[in-house]
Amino acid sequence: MADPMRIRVAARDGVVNVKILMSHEMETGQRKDGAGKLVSAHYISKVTATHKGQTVLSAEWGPAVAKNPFLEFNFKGGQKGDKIAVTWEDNKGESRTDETTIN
């Protein structure tokens, strides 16, 4: 299983700022290994963030996103103490969900 995501969430003036660092190799499928063979594609294809069961971010990614991607976004309506859950899914069916509390 992949390493936990590093998630920082803070609320200020009614706006919640979410910063996420995801641990993933993000192989494009175009790189060759030492023997000259293509390394198969392995990348995050979908990211979803929820607050109180409501989706506040939904993103579809392709293989061009860098290794260990960073994502930052804002949304309105969160309060200190509320939970935020972030889930990623990759093109090989692996997934990871982590949760944190708004500060």
Given for the second form:
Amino acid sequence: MADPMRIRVAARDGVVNVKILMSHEMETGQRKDGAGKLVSAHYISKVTATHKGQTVLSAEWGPAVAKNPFLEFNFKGGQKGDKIAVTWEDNKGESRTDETTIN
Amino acid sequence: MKQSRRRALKAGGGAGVLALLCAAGVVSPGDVLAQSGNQAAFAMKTVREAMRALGAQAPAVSAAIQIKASEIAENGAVVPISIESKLPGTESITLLIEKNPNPLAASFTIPAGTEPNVSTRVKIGESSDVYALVKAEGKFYMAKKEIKITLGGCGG
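Next block, the form predicted in complex with its partner chain, ref. the form predicted alone:
Now the complete complex, all chains and molecules, led by this one.
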């Protein structure tokens, strides 16, 4: 099981700023290990952020996103105390969802 | 004379179609159906192919799209990039890195109510042009920026 995401969400003047830091190797599939064997690709391929069940951002990623991915965006219509949920899925079928409240 | 020229054209046209079929064959229709969204575009090897796979034939260059990143990145393994679109009705923002093995790096879908401004960090193998492709009101637009890398992101 992957480590939890760090999610910071702050509302200001009706705009909610979301900052997410995920814990993932983001292996490209191009790198060779010490024995010269290719390390198979392992990366987050899909990210979805929801607010009250509504998607506020969805993303599709390739292995070019940096290790331990960072993502920041803003959306309108959120209030303090509302819940934000973020889910990622990787190319090996693992996934993780974390939730936080707007403050 | 004319006949042979016509025949030559015909043969040429046929080869073109064949090439198209081959290009299409890189990703079989079954794969496209099995994979959701734009996964096929992620496998493309050039910016043009990737854009085409996303449905963007010839996106117009737009000054309303801004790529915010430092021009010289010391560490290609972690390059912060922000893309902001001022185009009304922005539906998606896609980031492509020309010289990466697969240029398509990330694609963001922007629902109504979300600001067309996303930030992330990517790996860039060597100094390269970076493209932001924006879909707004059903049309594609793009912007380009060169990022120089001192230390590659794909070493090891």
